[in-house]
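The chain below stands alone, shown as structure tokens; this is the form predicted alone.
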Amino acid sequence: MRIVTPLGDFALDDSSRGLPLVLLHGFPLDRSMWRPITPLIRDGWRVIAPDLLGLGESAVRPAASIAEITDSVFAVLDAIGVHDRVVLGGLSMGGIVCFEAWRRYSSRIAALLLIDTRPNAETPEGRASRYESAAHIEREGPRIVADSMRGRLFAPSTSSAVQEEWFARIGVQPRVGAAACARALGDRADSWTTLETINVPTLVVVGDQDVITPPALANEMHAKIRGSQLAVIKDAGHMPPVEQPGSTASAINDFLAGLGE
């Protein structure tokens, strides 16, 4: 599905039923990463998964900030007529967008899912690395990101077929958009203090073998967010929705069920 917004054209998957559950993918991927769990989400929930600005089939800009990416998510929701509060979830970069969304759009958020993500700003060295990566992506394409993530993105037990499928999906992302997102991640705001302001139900999810945003970091986030829940997905690395879709959907469903209690 494609829609037109004031910020450009965007592609999204929309199950068009029930209460809105909005899921934001990681970098540099697209909305397809949610498809393994979408059919497993409990009845009564409308799963909306957009391609973020610059990735997948959405609008591409040579420069974008996390704030602009966040604005585009809510422009998409406006365009499809979703004005009520949503459950907003994001993995990795998608989680970083969730932090920004809480700062900018908290009145439109009923609950949060923070999946294999991190709240810190980049260090100066990290920012320089992101910018260097962006330059490499522009010259050689995002496959260079896939290559840099080998041995880190997935749990060792995740099948090679699954790993290669998703590395291939990284490799075909738009060069300009992926580079812009890399720079946006390098420039992202620190969100540690934001965690202490979150006052809606929140589920923190992490793969037990995630080496990019490890369980110890998820525990720190859980401790900072008052009343939050923590779910550790066994035999998963940084991509639980595609490595362990059943367990990931089960954790999300348990959380969603609690929202109605």
Contents of the next structure:
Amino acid sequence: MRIVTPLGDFALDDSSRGLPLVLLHGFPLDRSMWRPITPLIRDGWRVIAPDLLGLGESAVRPAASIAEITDSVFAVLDAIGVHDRVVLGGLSMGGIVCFEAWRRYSSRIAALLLIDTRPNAETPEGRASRYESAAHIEREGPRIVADSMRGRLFAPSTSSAVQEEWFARIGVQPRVGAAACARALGDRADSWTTLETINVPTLVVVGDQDVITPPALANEMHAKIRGSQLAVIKDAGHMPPVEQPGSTASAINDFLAGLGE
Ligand code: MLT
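Okay, that one was the form predicted alone. Can I see the form predicted in complex with ligand MLT too?
Below, the chain from earlier opens the complete complex, with every other chain and molecule after it.
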């Protein structure tokens, strides 16, 4: 469905009934990456998965920031009448949006799901490389990001059909929006100190073969977030929801079942 907000028009999947579970996708992808697990999420939960600003079928702006992406997620929730606290989850860039959301919208967050993500800011070299990549995306399209992630995005055991499907999805993302997200990632704030302020139930999830945001990093995040849980998904790289939908959904379901107990 599409929704009009003061920050632009956004596309989202919304299963309509139950307690809100909001899932934010990675870069440069779109909400479709949650579809393999959505039907597996336990009854009683309403999965809301928007396309983030600049990606999928949502509004595109040539310049955007993680803060603006975060504001637009809450503008979407306002527009669909979700004013209660939500369980907020994000994969990689989606997790980076979760950190910003925790800094500015914590009163609207009941629990966090941090999936294959990282809390560090870029180094000056990392930022320069994001800006360079943004310029390449504008010239040649986001396919070049898919090419640069070959051999790193998925576990080697993930079927080539699955890998090619998602590389192809990266390739069709809007150029201007994907480039803006690359720059936003380059400019992102450090979130290590934010982790120590998290005081809602949190599940950290990581693929056991993720080489982009590896298990050691997930362990460090888990250690910093008081009372958090850690789920390591076997035979998954950076994209557990599409590589191992069954075990990823089951880790999320166990966590959801424990909320409110
Ligand atoms: C993602 O999945 O969002 C990306 O890997 C983020 C990144 O490039 O750091």
